[in-house]
Amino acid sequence: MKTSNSYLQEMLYSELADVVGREDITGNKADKAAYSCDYYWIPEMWLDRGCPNPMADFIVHPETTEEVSRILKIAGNYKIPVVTWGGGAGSQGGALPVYGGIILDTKKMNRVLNIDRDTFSVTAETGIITQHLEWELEGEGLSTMHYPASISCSTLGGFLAHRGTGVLSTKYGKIEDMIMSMEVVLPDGKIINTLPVPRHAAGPDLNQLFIGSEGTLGVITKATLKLHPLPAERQFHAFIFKDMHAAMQAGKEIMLSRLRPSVIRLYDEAETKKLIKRVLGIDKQGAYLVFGFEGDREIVEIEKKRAIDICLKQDSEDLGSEMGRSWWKHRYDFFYPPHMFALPQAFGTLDTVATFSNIENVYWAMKRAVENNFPEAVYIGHFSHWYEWGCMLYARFIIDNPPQDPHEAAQLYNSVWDAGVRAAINAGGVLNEHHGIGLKLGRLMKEQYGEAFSIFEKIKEAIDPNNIMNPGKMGFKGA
């Protein structure tokens, strides 16, 4: 149904308002134009161009998991798309009212509900902000570890949309590993409860089917988390190598290993260049290591001086310890002002996932793709997240003057990234490893998956038939 006719959006309005009061819904421009645009590069560009961007009918903010039952029940009976919007961080589409509908914004539904000590495990709602679920749990002197640079903006739903990675995932694992069951309601009002833990030969694992699916298949409104003891120490050392090459291989040497680090970040000899120098003040050449170890000190040490002997083992330079934790202390700065690329720059993350076997062969395949087709643009990298397999390509491409013709420049920016993410597929690597696919990637994921994505096409039609969730997201079809 298209929401136009005036007396028809009266009708919705009212039956909205009845499920969660006239304080809790709203139709007004002002806000609909803030719902619009979220960190996409494209939806900002055109704001920033005078062009506006498709808006909501209505933005409605449900406090209970019975009135986003509600909710789903009135838009399948008027066939209208419904978006979960989160903290409106993520940067790939994701939450973009594409087809108008209703905006359903969970951040009201952000309690913490229940601390398990005895399972080391909580339960929250989904609305609510990352930082403040971590601040109520040290206080506890508990973390689920999942330190992710948005953090503080991004809501616990929203990692859960797009299988979200922290900081520390090369020891505590993804937003997927650290889930024991959820509850979801689905597209027709159902509210249905995941299995109790995570580990069963009950079927099928319900958890991942919705955990990834960005709001496609439905409404997220619980979960349940495992938990870590804050650590008794925490340490970091930092190494520059000669070049990328170099580091890998020594970060490769620590995962087969099987030693433990809860993280590895490293910088290609451009971004030790253009970023480690600006943020951390080294003024290195080369490619920027630094690695960190947790948990109890004598564990700790031990691991932490085996990764030392195996860094020195590729001719690096020790940069020591102090240079370690002054990464750790502004781990976040790469993302923020004054650091972070903004407008008028066009600027976007490659990020992708390859074993060990392919990844140096992704990283050179999509530097290739973008500076030979684009020689406007610069290419960045780090790796950032580290598996007992491979590790996770953080790339990103910078233009510093795209075209103000703001047709030009959309279609300049998804040319780059057909050109990158094609170039990383062929490789051996994926679309995407931690932000989504959303609206920015969807045409890709018939490539990615070839005939295998019909199954999920056959999953979302009998899931959501009248298609109101999230519509046109992820390579499904639109409303």
Given for the second form:
Amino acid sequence: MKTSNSYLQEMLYSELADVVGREDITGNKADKAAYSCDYYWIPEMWLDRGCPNPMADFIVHPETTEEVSRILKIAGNYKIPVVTWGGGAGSQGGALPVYGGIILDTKKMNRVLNIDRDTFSVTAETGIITQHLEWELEGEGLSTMHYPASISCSTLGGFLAHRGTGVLSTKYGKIEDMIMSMEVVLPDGKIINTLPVPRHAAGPDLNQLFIGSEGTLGVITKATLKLHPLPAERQFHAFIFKDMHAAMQAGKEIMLSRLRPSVIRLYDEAETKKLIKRVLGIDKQGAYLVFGFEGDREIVEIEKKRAIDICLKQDSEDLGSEMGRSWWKHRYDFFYPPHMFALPQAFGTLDTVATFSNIENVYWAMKRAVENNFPEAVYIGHFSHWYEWGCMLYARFIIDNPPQDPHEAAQLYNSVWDAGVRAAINAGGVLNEHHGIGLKLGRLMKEQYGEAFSIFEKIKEAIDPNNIMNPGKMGFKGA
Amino acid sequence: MYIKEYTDVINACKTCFMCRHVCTVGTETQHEADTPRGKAILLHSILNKTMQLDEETIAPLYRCTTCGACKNNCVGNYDMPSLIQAARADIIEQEKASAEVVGIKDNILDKGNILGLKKDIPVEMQAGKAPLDKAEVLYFAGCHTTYLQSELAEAMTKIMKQAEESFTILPGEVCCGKPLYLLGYRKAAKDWANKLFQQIKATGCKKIVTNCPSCYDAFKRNYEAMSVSFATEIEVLHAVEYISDLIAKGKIKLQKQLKKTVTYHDDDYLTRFHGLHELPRQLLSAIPGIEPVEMRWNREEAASCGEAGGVLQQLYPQISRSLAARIIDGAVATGADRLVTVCPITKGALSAQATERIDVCDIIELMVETLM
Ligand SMILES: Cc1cc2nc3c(=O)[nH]c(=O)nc-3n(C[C@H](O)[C@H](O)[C@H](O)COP(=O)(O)OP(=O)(O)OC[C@H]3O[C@@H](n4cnc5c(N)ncnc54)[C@H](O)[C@@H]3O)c2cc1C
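Just the form predicted on its own so far, so send over the form predicted in complex with its partner chain.
First the chain shown before, then all remaining chains and molecules of the complex.
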């Protein structure tokens, strides 16, 4: 171990090594470099341009809740930041060790502890990669139905920490709808459990306090999630609409008529032209929409027929179920190189959510804010998670040739975000839908919440008086 | 630097997380530097000189099985295994190899085998030694078969004798050179390949048969890349191909009933690099009485044992043991009586972890059982 000459570091190393064992702590620069960049564009650009990203002093790999508790006590004693790291695939800079300190990698806490077939629930340690969890459940004919595009790279804890979502959220909900119960290690090392069931009237819901807290209030170490049987039938169907508005009318009607699609995904004209063509090979003008239904075959057939009728009413072209299945089969391909946007391009996902009354306004307001203020930027989007009252907009901006100077590039990047997000909030959208806040959007939390943000600040102060848990994230003060 | 040839891989992988769930070593150690993304970050930083190749950055570059699970998972087909091998070639060129890596190379150059065992071919292998100096078929056993799993050499030669094949074995057979290539010793590997190729040619063989996938891959891919080409003169066959051919020609018959449930472990090289995943299965199914069952992870998605050239076993024995234990768990879960491999290195690694839980054998041993 070669880190620094400071003997405080040596003391810290010894104490941490005493908890996790020498094989589960490292301060070596190759490891630190690998933990210095998550999926946030700024550290990626920084790395690309050869600027050093901030690094942790140590990375620890606890294997039990008790080890986590002891690590937090040590960190609290020395008042050293602790950044919880799951897959490091968050896009908001949430897992970046911007103040140095300890990275607590959860991935060695990856056991499936119990599958309760009477309840249809699973209890697992939160460092498990969600695809690994699904593989274990699949063998039992069960699933959480949480299928994010990052299923292969992010952890259960990461999704809980960011209020994540998967492609089938329209039927099965976001991660906050899937949770039953959690174990959390608080910053002072206390280990607490939330109530065993998610519905009760015993005060506010502690689950929902820790979900979305992005490692600022403690470490979520175990979670119990609802399960579903793998469906007997899983069907998809695709359409091309003349434009996004017509497709939106169809999507809205499907939801308002209270059908229960597993997914509706509507791509604007630009994405249809670019991505649907590139990834699925469907070369059509207009807006591509795919929906899915699943469960018992007879019910699926009825619901699908109703949804097809709704789509046809909007003068759409029926592409059939093959083109729908093709989307399902390739749903993750969009995120692999060379399909994914990549450096030197600058790009960001301005995901937001609004009611049906507002969502199209939000789309246009963001588009204007981005493209009018930043002529070098292209704005595209799709609507991928639908609710009874509205839907989520996965808007993106892309700048093909951002400035070479990393500082200028970062400034431009942040300005596009400010403009896009403010436009969304003013039009009735929100700061974010499922990627979280992290370092990227912290500055806008007060604008989003107004006075209400002080509630969060007081909670943070009460739970983490030493401010050791992921300081400087989610709009909270730095170390 | 050799890695410059793979800038596209570095650029694509340094910001991509999509294959980390299948990364053989990454999912074992859970260290970010052990994932393809982590390695691409390091190599990017080395290329742009913000980091250097030194003890700390070199270690993760050898903590990789080059099994190809990442590439197999990749929609863009980015070639991480080749990038890692290029990085190792740079390490060697800059004379920065660790003592352990140098030790393996010295074993090969000085003793003729990766294990550093004494030069003579052990008695077990001589027992099956062919009487001929020149023959149609050259049986190439490889280091692990010769020194650690000599029962496989015995089995292989029994099959060849039963088929009345004209075959020979190289006198004092040495390593195929695969580990040299894997460790980054490109020049040494090329010189080695040239020398060995001359010896092979001198036997006048038309076919070279090996039961070791690492040797097979060396002859087929690495020799080719080093411009030592078997292609026109000598056909390279893995035992599985050769035996299938003997059966097809009616030279041997699978006779005896073997009432066993078996599960087949796909070899990294045969399956992911040479597409040979059905042939071993067909061979197993052809044995009377055998009931094959599949592990949850099979064919291109099979778990890797980290067998490549036996290098990981020597450099990171603890990781190697864990990888083998994972496969044993998967095999035991099938309820099979036997776990069948096609690689001596894998057989050794798996047997050591199997304890009493499952029998591990090579496909050629099953063949002998059903033939004799
Ligand atoms: C290609 C790609 C596609 C993506 N697609 C989706 C998608 O479809 N849906 C979606 O929701 N997201 C998606 N994301 C974003 C990302 O996967 C999520 O934000 C995910 O929640 C991050 O999890 P992680 O384990 O990678 O967390 P990390 O990046 O390691 O951490 C994220 C934050 O969570 C905190 N944290 C992590 N684990 C814990 C824990 N156990 N307790 C407390 N805090 C913790 C960290 O401190 C940090 O603040 C995608 C990302 C990529 C790279």
